[in-house]
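Encoded as structure tokens, the following chain is the form predicted alone, with no partner shown.
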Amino acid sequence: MTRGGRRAPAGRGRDGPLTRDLLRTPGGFGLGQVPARLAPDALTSMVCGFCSTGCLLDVHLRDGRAVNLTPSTRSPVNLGMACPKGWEALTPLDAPDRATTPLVRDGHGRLQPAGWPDALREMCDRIKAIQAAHGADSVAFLSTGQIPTEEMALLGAVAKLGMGMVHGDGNTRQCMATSVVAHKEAFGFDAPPYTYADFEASDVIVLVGSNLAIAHPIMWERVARNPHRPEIVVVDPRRTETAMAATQHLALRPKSDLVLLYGIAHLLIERGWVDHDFVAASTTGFEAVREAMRAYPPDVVAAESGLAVEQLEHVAATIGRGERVSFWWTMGVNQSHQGVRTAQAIINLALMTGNIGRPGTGANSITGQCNAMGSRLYSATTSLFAGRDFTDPDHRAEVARIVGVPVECIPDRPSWSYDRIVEGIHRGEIKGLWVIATNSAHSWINQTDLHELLDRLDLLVVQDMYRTTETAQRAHVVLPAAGWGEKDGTFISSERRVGLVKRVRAAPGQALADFAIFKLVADTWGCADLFRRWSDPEAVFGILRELSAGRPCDMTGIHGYDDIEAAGGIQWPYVAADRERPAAETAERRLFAGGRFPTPDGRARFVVDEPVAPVERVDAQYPLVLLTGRGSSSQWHTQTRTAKSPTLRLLHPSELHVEVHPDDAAPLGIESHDEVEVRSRRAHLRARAFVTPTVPPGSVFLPMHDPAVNRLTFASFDPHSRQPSYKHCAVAVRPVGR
């Protein structure tokens, strides 16, 4: 097999001894029962497989099965305390929908089911001859935030190293992609500052695009926690429910966000709540942004975000007299056609007023699924291992070097993005997909378009927990994974705290752990020499650790899983040197604290750029902007595991509600119960109106979860991050029947 013109190593071919090895040998990587290093009746704990926040839960065993749940009072994250989806993290895995043994396609256009090593051949000799045809880079990948980081790294690394593919992304394209490039660009690498013992040291708590509250309740407890009495800013259109727990609520228009932000700098400079000394010894740019800042006075800025002069005078006071003012934000940002030069604005704040590096500050970004942050960092997607760069002959061949295999196996260029994969599929440019842990034919914006292209493929192969996805059903070959709870691994979570995921449960039927399936597919493909060293979980972590050294994100101290054990997760980086540090020094720790930054000169960038519009308007036809998000703490994104409970169903609506404001209802005669029609001009759905005055009149909200809101979402990007605009499209209401 060639790859881009190079010769792929010699390996064991099809059906080699690891394939006949795993397959028959109870327990392998996902097998059989519990590991016998956990006692049949015992207690341990491990990190929730839900939200970023990285919640410690101690699982209950009997007869060396996990049979309940509850929240681990010894760790530094969630203190005792847990959400519903972490109540009922164990539930999912029982769902009688789970994928249990490999299905494929047959001529008849039915999925059957097939041995592993049928399948596992089907998938490589259809790839190497969709290759063989079209070239190397006719085949991608897409991946997850919800494996554990040694598998996101042994998927890029088989998948680009073994198999010759250029393009792979994860669907943390999809939250977090933003906040990857503010970071690289203001600090010189992707480094979130902060430790949740922020929340309680603040006296100004910032939150921009947040609903903390439902999605994230476990930080949202430890603002509660906070002894300060602290002023709490929400910035969103939508009277959220942390909206309505803050002391001053920004309710401004749909995306004036970025102006806003340029009119609270303005306020800053003029009044001279500017830390001079810092922003002289520690940063670049600013007098460019003082330039830039005089085009937003605060009329000019009330207009265009319909918020009052008295309101934008009143925060950037609360903001430039604050001692300790952390600012933070999450999708109501990431997720959005400017979202990185509004991250970059929120970071400019708190650069400007020397908020960053102390208890209580800090330019702090909210992260979404379990393990994104071990996706932005490992999973070789878009950037090389550790964030390196594929582009680096340096950093290629110290990859090569440390993981031990010949410097041209590793890709020269960046993989696309996830969107410009999907484009690529509309093009003919790429003819094979494999998907693994996610549910694209749900979650990507625009999703009939997707539908369509997910049926052009010559191959699809999507690797799921469970056999019901929308993508697992248009599918050629689905491969049954273990899920959180049947695999060992890691999770490094929002505060970049490293955290133990456990094999507590057997997986069901002939479903094997992630980890368990690379190794069998580069076994098939032949290349499985090349992985050697990659042996299990564990062994693959100290490669990881090896690849983190001398980088930001440094985690060498860490010398194995008995060590992120002991402390209940350790906060990277974390050197040598920490080993001797008192635990209490260790246990919660921010960065920047010297005022330097991982940049070439070691000063953090003030970066600033013109707001523009979003892509599409409102018009008489559809008057209205759709607003999308978190329905309630129950849900999880396109509810594959969080609708298997019948516990957390109980918690949210059991249908689908519009949010509509009164003014937009009354003259539609619209009444709340009654069903209704959201149109956009791609697409409708029928929902049940809920008129309400926490939507913001000419807006409508509806619950990201159903699998008809994406139907309807208008497909933009954000030029810098490629993330997609979910926040914003042009819709109408009307009732149904009328």
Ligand SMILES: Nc1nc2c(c(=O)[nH]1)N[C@H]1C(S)=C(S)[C@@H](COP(=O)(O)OP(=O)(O)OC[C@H]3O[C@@H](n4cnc5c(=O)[nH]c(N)nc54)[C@H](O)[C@@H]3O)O[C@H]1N2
Given for the second form:
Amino acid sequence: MTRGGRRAPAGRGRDGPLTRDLLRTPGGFGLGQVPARLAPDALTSMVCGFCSTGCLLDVHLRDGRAVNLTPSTRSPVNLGMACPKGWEALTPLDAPDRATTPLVRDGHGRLQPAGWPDALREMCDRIKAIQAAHGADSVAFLSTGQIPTEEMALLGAVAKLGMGMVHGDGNTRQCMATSVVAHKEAFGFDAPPYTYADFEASDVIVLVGSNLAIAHPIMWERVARNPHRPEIVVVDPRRTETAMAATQHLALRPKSDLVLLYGIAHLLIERGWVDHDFVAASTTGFEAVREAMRAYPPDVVAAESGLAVEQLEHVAATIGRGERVSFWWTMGVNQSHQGVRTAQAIINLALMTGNIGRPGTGANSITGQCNAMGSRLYSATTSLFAGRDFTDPDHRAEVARIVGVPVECIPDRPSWSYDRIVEGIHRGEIKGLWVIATNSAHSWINQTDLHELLDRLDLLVVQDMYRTTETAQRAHVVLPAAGWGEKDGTFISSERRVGLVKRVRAAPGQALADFAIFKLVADTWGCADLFRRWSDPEAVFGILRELSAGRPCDMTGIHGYDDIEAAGGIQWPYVAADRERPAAETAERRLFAGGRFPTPDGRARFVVDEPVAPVERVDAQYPLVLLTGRGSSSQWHTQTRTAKSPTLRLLHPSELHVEVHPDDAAPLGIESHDEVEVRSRRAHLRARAFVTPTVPPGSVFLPMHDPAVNRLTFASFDPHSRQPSYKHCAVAVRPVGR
Ligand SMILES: Nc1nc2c(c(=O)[nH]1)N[C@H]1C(S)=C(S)[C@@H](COP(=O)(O)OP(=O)(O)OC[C@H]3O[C@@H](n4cnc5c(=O)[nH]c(N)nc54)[C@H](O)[C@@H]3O)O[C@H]1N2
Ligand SMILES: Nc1nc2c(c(=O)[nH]1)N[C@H]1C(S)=C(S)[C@@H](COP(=O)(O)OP(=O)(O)OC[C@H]3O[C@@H](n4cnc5c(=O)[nH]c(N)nc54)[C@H](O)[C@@H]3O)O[C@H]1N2
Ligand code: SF4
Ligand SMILES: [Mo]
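Given the form predicted alone, state the structure of the form predicted together with the named molecule.
Below: every chain and molecule of the assembly, starting with the one above.
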């Protein structure tokens, strides 16, 4: 036994039967051919691989190869629409910097091409050596919300059940952790309750910290289709594209959301806009809320949030009088120092007004990446498969039985969160790291010491489509991965819809589907026998189906990929009885109808807390708050994919711009297009100024797509979700060269 109480592995990596097959077949696994299920000159549909909307795209094949795509008209999700990223989704696959062969760093520090067996042996031997010396939990992995669910599940199984790892988290920590915790505490399960039809059915739509027009353009199109002339309330310090189209824009002081939401609750209670029947039948904890909300009268809230008392009265009346009010939130809430309580304050408003479980209502967290929802349920990082708990012996026994592994293989403690893994490297507890489909060296908060920490690792393995990412550049071993369009599996969208992705292109060179890579790692490690049932993505889907039985995310009614194909995507839950229902009834469904929730007593829970100030304060030296987020609908995160499309590059600025309010720019003599320096207490960067009243005075905005931005951000975290607070730190701006 080792420090972590987990078995330390023995023996060396070897070529198992799979790896030997691979050796005999240069190019590997026949990835060059279009799968038998697709006719060579046909149209086939699959879900987009960028955002969580899950638009269905029709892919046009010629001689078995995808040559074009158009948005599908047969899906209720996107109704024939796609945003620029969807239209351009095939282009990044052809980029010249694709990783086409495994790379291993040589004695001179250079990454050199290697064969798969050598790279896999290098990886496994070094992990085993580290674990033997420092314990099984001294090697961790970081994964993603962007690979198919089947691949995520296989990774979780191979790394934790097969290789003895304990700690593995995902980039979803940067994105969704807050909503996960808020949902579990309030609803009893991590379940976004809505369907996109709710955008069209509401008479009031409240968007908190969400720039839907840019980050989820097709959901925004669904809002535009709403025939009820809805009131659209946008809560965002910036006058975003979304806020410009709103009927009420609450440009609150950054990070004053919790006070604002409590102030709205105060007014709803005072003015008698509480649905007491719903509260009595379907919730617990309202009396504590009523008591706590006394402390948030409009004058106090106005002073804290920078809004006018009339604005507060107006928004409360809009919500109170609305018949079908839906509340939606994204990163302006999740990425804050008190994200979980803020999300729950939104849930409180929906519960106290009875706006949940009916068409056009809901407390609705919008997810980010194409498969964030698959990661939340099946990646075996934070929770055990299908929303189970690693610490619950019954849950472990159930999973061991279904998956067919000895129960001792399943860790009995949850993983460290991403920030704790990074801290583990700092403390010398984590010596090896395997990074899959995330670009930490650009996207993680406060990069100041991350690069140095990554360099300190005894082993960094990076598995990515591209060899040029900031993280791959620092790796000892790079494993070349196939991307979206080059492999099979399923994604789960924001509205819980399971959709198919397919291999419609050959991966370049020796790149392999992540699924194949995980199988080869297991083979080389010597634990492939444990995963014999996990033979291909559809077989794994079958295992996940079994794991979902009786859980709120039950999908036992989906018998296989053909069902998903025929329906164009199926929302969970979907049980055997759903198969008998008319398709129109199951096409678009929401949760919690009848006011029942998956808590032990069937009731939703109100949660309240004391608002606290963000950790890093502005002062005379650093007088401005830095907000960060998405820059345009044509840029995706760290730009490894979207920057490869000439069309998408035309749709966004070619240089980094910082948005500065005229009142802040004037005294500094800054005009649009001037080169400026943005400095935080940790680092500085150069950018062009864009002087604009869309940012509030006292704040500046930088898009997250430039690697320099996270050298400025300040590492503070929500205490309950450990999600980084990317949207608040103190900076100064000054002109350069004058
Ligand atoms: N084009 C494009 N689309 C994407 C992505 C992408 O990279 N590019 N990424 C996808 C992913 S993974 C995600 S998670 C989503 C993110 O989708 P969003 O969350 O909508 O995008 P962000 O721009 O990060 O943040 C939303 C807004 O939060 C605001 N904000 C900042 N601080 C506060 C605050 O204190 N209070 C409030 N109320 N608002 C605040 C910002 O001004 C910003 O307009 O987008 C998804 N879609
Ligand atoms: N300042 C600031 N920072 C932020 C945010 C912010 O708002 N502000 N937002 C945060 C959020 S919400 C998110 S989700 C993160 C995103 O941060 P990241 O996850 O780092 O962003 P991506 O650029 O999407 O990185 C995905 C990586 O996976 C690779 N990849 C794509 N498909 C595949 C595949 O199929 N297999 C493999 N093996 N690799 C693949 C891509 O080439 C890329 O290198 O950023 C966070 N960082
Ligand atoms: S809205 Fe999202 S899912 Fe739809 S095409 Fe654009 S990136 Fe793809
Ligand atoms: Mo995200």
